[in-house]
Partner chain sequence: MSFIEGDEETYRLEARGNWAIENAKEIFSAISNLGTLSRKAFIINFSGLEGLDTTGAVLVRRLTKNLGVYGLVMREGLTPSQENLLALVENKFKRVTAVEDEEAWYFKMLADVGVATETVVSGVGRILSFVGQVLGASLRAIVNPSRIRWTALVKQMELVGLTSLGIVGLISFLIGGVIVNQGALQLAKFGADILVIDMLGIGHLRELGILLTAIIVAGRSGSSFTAQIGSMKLNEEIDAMVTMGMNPIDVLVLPRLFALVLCLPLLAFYSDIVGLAGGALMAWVQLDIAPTTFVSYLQTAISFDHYMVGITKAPFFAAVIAISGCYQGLNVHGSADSLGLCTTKSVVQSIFLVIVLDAFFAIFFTALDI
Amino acid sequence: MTQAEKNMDEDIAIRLRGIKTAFGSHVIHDKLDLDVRKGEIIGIVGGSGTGKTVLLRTIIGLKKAETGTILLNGRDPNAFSAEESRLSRQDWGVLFQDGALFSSLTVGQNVQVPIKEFYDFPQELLDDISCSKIRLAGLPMESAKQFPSDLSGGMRKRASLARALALDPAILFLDEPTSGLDPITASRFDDLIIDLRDALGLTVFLVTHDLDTLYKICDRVAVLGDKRILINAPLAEVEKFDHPWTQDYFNGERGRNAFNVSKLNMKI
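Coordinates for the sequence given above, by itself, in the form predicted alone:
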């Protein structure tokens, strides 16, 4: 391996090779390859049933791949001992599509759940850490004592983000983070993700169908189709990719509107 190839490998946060996933006889992905670079925000898109969330869950170990290899920051989670596997979960955080907050816990207590799994900290320190993550997610301090049912949809997303950041992960997985949010709230959430990536050096793996989000924050976009990644490239290249779904998605009316808004914002 040349020095250039070694440097390229070191630049990869997530590497998938030959991934096959299935539910019984129903194959979702087959011979799927994907590289995600450190420090980038990558958007994962695809039609209904292409397995965007399944892919995310496979990477983080909630679903086992039938075949293939997964490397996170150059390490194979499947080769870990039980203790190494447990400790490796500190390397990434997840914001699930529905937030998945514990309804019986306050926001502060929700943020403390993953911390307690790994550390035996005194309660005062737990409270300090959770408050810092809540502020980092752009929530007011009083929300720490509120329950998820007390919050708006946008605030619940931010509370889930605070919990995802609890262990200072290197990789952040986001599953439809702006789904169900109004355009203004969604745009502010997008701004927050950019700020966090830049401030913390995060790698962001983003499953979304939100065209505005794709154009606003993603460095590259990977298109799922035909059980594999069809293209993984900057949007300017993806827009030109000769595939029916890709053309309909990015060059249809909604895609053109999102493109025009992104260009307008760049001028402003």
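Coords for the form predicted together with the partner chain, given the form predicted alone:
Single chain only below; no partners, no other molecules.
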């Protein structure tokens, strides 16, 4: 291995090699390779049923890959001891598609759960941190005392983001964060992700359908199809990529609109 390759390796936050996942005989991914660099926002796109969420769940260890290796920050999570595995949970935060907040806890308590799991902080500090994360995620302070069932879908999503950010993770996994949000809120959400990435150097693994989000915040886009990653490149290259689904997706009417809007924003 040359020095340059070694340096590149250290820059990789997530490395997947030869991943195969299946539900019974139904194969979702086969021989899938993917590299995500540290500090980049990668958008995972693909048609419904191509296994975007399954890929995310495989990386965070909720679903076991049949074959293949996963390296997070250069280490294989499957080789961790139980304690290492527990501690490694601080390194990533996950925003699930439907929020997955604990329904019997208030939003504030939900955000405090991961912090309490790892640190022994005085309650005053816990309240201060959880309120800040809730505000950071764009929720009003009052929602700290509310239960998830009292919140709207979009608010639940932001509360879930606040929880994912609780431990200042190095890698943030977002499963369709802007779906179901109104365009203004979605756009603020995008701004927030960029701000956090710039301030904290986060790596963001983003599963999304939202073309505006892709154009606005993603450094690279990986397209899932035919059970593997078809292309993993900056958006400009992906647009030109010769594959029917990719062409439909980016050069269809909605794709063109998002592209034009992003150009307009750049001019302003």
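Residue numbers count along the first chain shown, from 1. If you superpose the two forms and keep the largest set of C-alpha atoms that fall within 1.5 Å, you have the rigid core. Keep in mind the model is a prediction, meaning the values are calculated, not measured.
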Indicate whether residue 98 shows a C-alpha shift of 2 Å or more between these two forms, with the rigid core used for the fit. no
Shift of residue 179 between these two forms at or above 2 Å (CA, core fit): no
Residue shift check between these two forms, rigid core fit, residue 109 Cα at least 2 Å: no
Aligning on the rigid core, what is the distance the CA of residue 124 moves between these two forms, in angstrom? 3.3
